[in-house]
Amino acid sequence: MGMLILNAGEIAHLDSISTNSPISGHNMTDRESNVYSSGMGILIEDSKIKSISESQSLQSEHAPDWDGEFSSSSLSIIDAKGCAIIPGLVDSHTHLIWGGDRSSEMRLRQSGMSYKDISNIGGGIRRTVSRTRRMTLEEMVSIGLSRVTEASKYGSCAMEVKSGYGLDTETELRLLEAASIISRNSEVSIYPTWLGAHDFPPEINRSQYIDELLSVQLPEVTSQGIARWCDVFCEDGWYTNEETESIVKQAKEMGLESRLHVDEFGDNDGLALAAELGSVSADHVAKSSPESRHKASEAGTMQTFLPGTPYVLGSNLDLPLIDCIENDWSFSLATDYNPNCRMLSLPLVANICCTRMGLDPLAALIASTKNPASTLGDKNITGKIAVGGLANLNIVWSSDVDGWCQTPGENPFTQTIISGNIV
């Protein structure tokens, strides 16, 4: 059945570069190349936008007898009733599938403890390993499941998702099978990373997991055919820049590109160094130098701020992100969902951003849309709203496409639809 949207406020269609490329700079804010005004509608067929033109002329063409109500077996029609309309949401920086419970940590937080002080009593990172090893496939694939659910409902139609709480082969392609199911059974598309560098397990010293990781689980993990990418925890007290290229630099030679977390607690030349690497997005870079910052525009990794994650541990919510723009460096946005972090809100991350950080809404939606799909690799996830593109769209309650993340406690969306289907 195809789908016929008509009367919508403005439309954000984020097309004013027609390639899959990033948008940056000033162009993030220019309502003039990347929103048309009231009065078009969409056309839909195939799970495809077919067209997108003048709401009356589509109207006249494919449902002249329309009255408000009608629907034919071929042709649904949505009445948007002035509300603007923006793409499918990409989060490109998820922690889904985990067990557990971390609530005490924010008592600990409160109490002056800082994020490794808490690791190093067996809180963070470990605490969570302890009980996701044990959990079976079935309950990663149900916790997953709902949680992908829940960020469809916000806005979300299509997801990197990490592993990263194993620390030990069996439990890493576990949670990646997992993540394989979840993509099969859900209409958001899931994107799978190996992060089985996430942090080290408590049972191994640090060379001999390390040892693990290239010998043994790189190869199984590429073997199971998952995985698009690796991931690593390059941070002070975690992996250092040499362990971290070591890994990286085996996991491309057996045909896994990088996304990589660095620079969250402090500048460790980490997005320099994901820079030299050559990956496709370097993550958190909250204390990154502004010549890394140039380093990475040059190379083409994606800057992905995390805003949600000092927004949880009561940190200082100051991200460069107007410096990016100011730069033309590209720069996405992403809800690093995590047990500190139970985030699975698009909207609220942009939010946070946009009151507490002064960003535009509008270069927030490029950065929670167009930019972080130009990493993924999918010429169907675009992040724009583009004829002979997939129908991934979010019909927001406002007339402005600003609305869409103004309503940091209600959700901003009147219907979201992901490959022609309403969620």
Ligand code: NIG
Contents of the next structure:
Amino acid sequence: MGMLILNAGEIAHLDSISTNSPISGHNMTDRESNVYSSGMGILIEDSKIKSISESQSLQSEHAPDWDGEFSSSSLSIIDAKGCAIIPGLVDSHTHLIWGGDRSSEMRLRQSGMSYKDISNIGGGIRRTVSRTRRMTLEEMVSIGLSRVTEASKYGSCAMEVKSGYGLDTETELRLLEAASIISRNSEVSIYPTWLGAHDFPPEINRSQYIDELLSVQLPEVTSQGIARWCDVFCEDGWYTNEETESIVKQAKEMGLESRLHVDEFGDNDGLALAAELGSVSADHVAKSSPESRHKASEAGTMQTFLPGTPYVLGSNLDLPLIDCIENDWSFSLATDYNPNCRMLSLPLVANICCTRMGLDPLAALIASTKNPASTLGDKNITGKIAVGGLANLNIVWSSDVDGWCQTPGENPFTQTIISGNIV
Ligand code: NIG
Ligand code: FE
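In place of the form predicted on its own, the structure of the form predicted together with the ligand is requested.
Okay, now the whole complex, with that chain kicking things off.
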């Protein structure tokens, strides 16, 4: 059955460029080319958008007897009552599946310990690893599915999901298998990434683990076809640039593209390395230099900012988002959902950017839809609202599309539609 959405407020269609390329620079704040004024409607058929047109003409053609409540039309009718509509959100960086509880780390941070200090006493990633290794496949699927459902309430229709809390072949594969089961059982589209190089396991030495990554994990992951990208935590104290390069190059030879964790706590030229290696995305990039940003832009490597992490760690919220707009560097936003940053809401991430870094809410929307979608390589997930595309939409509480990210403690969406179905 089809669906007819009538009486929309503003519609952020983001279809100013017809390709799947990201939108950058001042085009990110151009309402003229990215937003329809109120009074439009959307016709959905077979999970796709059939037409976007004047609400009144769509109604006369498809539901002439609709009286605001009832109609004999076979379409299910949604009266948007003047509320704005935005595309389904795309979260391109999550650590979705893990077990345990790291609540005690807040007090350690407040006592002055850094992320690295906490890791050095066995907290952080390794603590989560010891709990995650004990999880069964069923437990991983169940916890992952409940988190995906929660994310969909905050408007996410597509999510990248990383492994990385196994740090041994068996658990890394179990995490990726769980991601693929979640993908088959959820309306939300799931895109898996192998992050075996998230940290070093306690039981073997550094070079032994790198050997395991390259000669056991990677071949298993690629032969099972259960990941689309490889990721490495390339940061001082974790994987060096040289180690990152050898993992990414070998993964590429075996058919896996990369998206990397770089320059989170310091500028290690990780973004420049990602650009040289042709990574689709370089994430965190909080401390990268302007030269590296320029290089990434030239190479087509997306800069993905993860403001939730400095927020929960209590560090400065000074990501250069406005510089990216001024310099025409493409960028995305993502949640980085993980045991330390339990943020599944992209509207909250965008709210932090707007209230603390001066980002325009429309630019924040583009960075949470069209731009991350361009890194997923899936022609069905475009992060825009266009005829012929999948009907992934969010109806906002406000008539103004900018209202999508201005309710930090409240859900801004009254309805979320994925592939033409209300979730
Ligand atoms: O992207 N920095 C590396 N990985 C995650 C955090 C992982 C954790 O603390 O469990 C991140 O922030
Ligand atoms: Fe991360």
